[in-house]
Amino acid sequence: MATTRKKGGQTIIRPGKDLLASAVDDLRKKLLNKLEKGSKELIIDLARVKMVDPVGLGLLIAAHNSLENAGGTLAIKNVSEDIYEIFKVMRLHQYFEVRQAI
């Protein structure tokens, strides 16, 4: 289950599994309730996400797409090296932040 938190005038949300086509639809409504709500800055820390598949990528760019519309931004954080070279060969790091784990 995704967690969520404000810090400053960010939300953060921690997906609390994989984000696998089975698995998305808990954090595709936190980021809807957010967005409906009037979030701005989004971040998505990837910590315990070790697999993205296409339906997850696909949530995120989606997510990308309805904040910059409405005038925000969306991060994407602590995402490990396999997952950094996933978005990397997409190039999606160049439409949104997207930062390794330290």
The other form holds:
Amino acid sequence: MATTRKKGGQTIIRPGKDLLASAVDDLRKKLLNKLEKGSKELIIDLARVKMVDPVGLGLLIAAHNSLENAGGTLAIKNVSEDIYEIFKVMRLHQYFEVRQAI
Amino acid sequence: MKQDDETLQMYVEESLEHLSDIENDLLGIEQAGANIDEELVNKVFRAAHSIKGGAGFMGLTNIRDLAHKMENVLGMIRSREMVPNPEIVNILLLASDTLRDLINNVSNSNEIDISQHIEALTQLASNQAPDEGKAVSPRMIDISFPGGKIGFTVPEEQISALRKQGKYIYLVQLDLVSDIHSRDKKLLNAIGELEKSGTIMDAAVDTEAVGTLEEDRFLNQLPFAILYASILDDTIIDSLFEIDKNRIFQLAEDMTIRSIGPAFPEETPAVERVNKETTAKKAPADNPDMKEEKAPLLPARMDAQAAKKPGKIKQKQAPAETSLRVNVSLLDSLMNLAGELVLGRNQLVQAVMLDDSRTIQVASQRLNLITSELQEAIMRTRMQPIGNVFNKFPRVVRDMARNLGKEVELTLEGKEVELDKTIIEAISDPLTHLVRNAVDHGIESPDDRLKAGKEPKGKLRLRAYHEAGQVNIEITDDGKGLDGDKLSAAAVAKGLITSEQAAVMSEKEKINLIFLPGFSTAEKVTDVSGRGVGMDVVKTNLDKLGGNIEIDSTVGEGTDIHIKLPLTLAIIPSQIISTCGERYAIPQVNLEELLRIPADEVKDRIEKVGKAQVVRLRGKLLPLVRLADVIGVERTYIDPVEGEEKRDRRKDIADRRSRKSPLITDNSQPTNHNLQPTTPVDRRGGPDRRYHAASAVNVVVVSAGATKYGLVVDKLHDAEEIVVKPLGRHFKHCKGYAGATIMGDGRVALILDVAGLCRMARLTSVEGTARAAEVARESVKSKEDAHSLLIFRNAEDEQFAVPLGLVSRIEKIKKTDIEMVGGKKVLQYRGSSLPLFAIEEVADVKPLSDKEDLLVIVFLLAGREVGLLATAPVDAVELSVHFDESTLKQPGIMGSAIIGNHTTLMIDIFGLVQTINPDWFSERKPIQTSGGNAPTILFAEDSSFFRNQVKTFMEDEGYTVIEAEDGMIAWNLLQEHADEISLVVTDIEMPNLDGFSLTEKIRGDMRFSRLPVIALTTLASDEDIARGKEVGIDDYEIKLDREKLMEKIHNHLKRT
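Follow the form predicted on its own with the form predicted together with its partner chain, if you could.
Time for the whole complex; same chain goes first.
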């Protein structure tokens, strides 16, 4: 289950499990929900995410696109090394605002 | 603008941290060239960026401006508007240096002139601007899918570089959802596979196609395009991606792309011309690639020196670091230990109050334990990786190599090795000096290297590692090496040593001359290494640290500098010794071994060579120094009879007490008698101090650099860890001491400086002296090559020798027994006439002394017996001597040697007899090989005397001789001359490969299976002969019967 909390103007969503096709629906609903509520600064916290699959990646991109259309921003934080590697190869690390896990 | 110090301090520390890696990162960027590692560039960019940000906030305008300009340039590199080349990186490096200086001097930073750097960076940036950027920016190639919206822009250079590696370049359209996800592949694995089989030059996700959250598109597709270089050709590349060939496009030579699938034959409109971008038009058509390197980059070309001047900041001694990073777990363990310590104290206090000795004992044990653990933990907090020092060398080497026009490849090993902080700080300068020296003087220019048959790129290697509780640092280069003779000549010319001293120096000592103060080999003082810091300073600095430096060098091959450093300075393990009642500590670093020479061996093992006293230690000579003499205390001994301290008057170490000493008087001396009535009367059984256990000599074998010597001390005590206290200034003239320590009983013990003592005793390593070399040779020889000689006289005062092996018998005769028959002397002997002759008949020596009693030495030669007249005394000796084969050589005399203090002439018995009776020796028909040449004999013998002797015999007989000094050389020569050699004569006892093994090797080789092998040896026990047979030796001949040997050689050659 994804958890959500607010901090200042930011909304932080932390998916509870790996970003796989099976988990996408739940997160997608949450994100859409936040968008409808007018959140402009969304942060997806991947601290508990060890793996992503193409559909999961697609979700992140789609979220980014949606926010962009709505005039907001999306940041991704606590990205594990493996996932960052994927981002890098796909040149998505420049597309997203990525904050790497420390 | 004022801000509180703490914030500023934090900013400085943080900025310095950012800057710490910037140097190596910039060098990395330079190395990568057009093939930009974005991560690296980003890292440097971020560093500059954060420094700029902070500086702006703090009002440090200079720092802000400089960082800003650097950031601009880096930004251009990142966006590939600029290809980093050495020029650009140089400017960035210089700017980063200045930036560091500014930050180190943060309070004055705004007053420092940095205009030079700002200007250079600005020019760099504007030069690169697209409108004028033709000089540097490479040609960019746009590659896009036929009709597709996704495209990549890459530098042409990168493409050609990859092609040179034999790679094909593909443009691939993937859909991650259908190609990877639906096939149950893991994304990361798939990417890993791609990276294994080639290079992902660029990639892009079609983010537009993904759509938004509201749409379902992203569930079904994730278009991903990559520009991929791989050695796989177009027939199999599709199997890597497991996709349809239609979606793979190849970049052709002419920069057009075409599908590798059959669906798109070449003529299809899908083939699209790739745009050659803007720069292609602008670059001169003929040779655009060359141009970009040569075009003047900057009007004001900066080099290191020019840049240093204007922006110069008074190089204040960089303040020693005031803060230190410590591992948290280490801090925790320190805290624990501190807690333990408190508990221990409580226990002790309580025990003392109760006066309970058992508990006190327990508490002290406990405190002991905690203290050592605490000591260790605290030491560890001071440990820093040597990488802190090493990391600055890539820059140093790069800059120097650039200035000197050399190519140097630097390898660093063991960066993680940890050393005490103080040592790390202190070795930085000496190491830098050594590295600079290596690049400046060691490594040759590329031209010279090519001439010397080396790769143009010099290799410099720094390596740190732990060994035996010490840290070793090696600096190895493959440059031109140090020439010991040149060094010693220079030292003599400078008056640092005398030519006599130079003459007796070993190569290693000559090389070590470089450490003498006032010695600098550079023919001209160069900017790079001639900075007034000589090697002597390096050595002194390392000495101060308790370190050790050694240089090993081979002319033309390179130099190997080896530094040994203690892990920490404060506490060192050492050996406690005492002399004349005072205790001294010798650092374990310098300690090689402890040696106790028992009283009854002293006389045999300690000798005098020239003025030096030496001890034989495992076949080597070790100079001895009596500690008391060097440090100038009066030698004393405790008289065991009177119990008093008395002055020791013995001069040499091996000297024994005089007869007058009360210690060796017999009981006729009344005092002794009265005092000790039980003393046995027999002097030999009595307390003869000469053989008393207390007369054993204790030697501490120490080493200081190349010299190793024995320090003679009175007593050896325990090994202890001592806390080093520096000596006060008033002791600075005492060269023999490195410091002091306080012993457990509260007394002070001085720490000996082994190198200093060596200088005080004016030792040159014994290996250096010619005499020592001779003695050493003798001692080595005695094991390998002893000659058995018969020594006799002819005239009273002339001594002669013949090899004992040739002698059949010795007869005593009266002068009157000699008969003169037909003008020849004969002796009736065993029923026949034995021809007699005297040496003077052939050789120019004094005539036989006119005595009644004479000797006849009977030889068996060429099947006959002959007698040589001689006079007593005769002696058979087995010894190893050096034969001089030239000075006294004459007919009948082979040469001379010193035996028992007499010059002794070696009789050439064959020469003698042959001169007198030439017809005795049957002329053997020289054997010829099928080619009509004289047969060639391979002769292996390690004694040069025998080698020359036997060689002459063989050559006299008309053979060609190839000589070898040992079995190994012989084996190599045999292979070289396999076709020529028709016989092998070999000694048995030889270094490296003995005669048995040589024969084994010969017999093991098909080519030589029939080659005759004759062993020529002094060894000929039945066992040996059996062993020789086993390995395939054809014949044995005892040294040195010329006639028999020649006959055997003759016979064997005839047979083959």
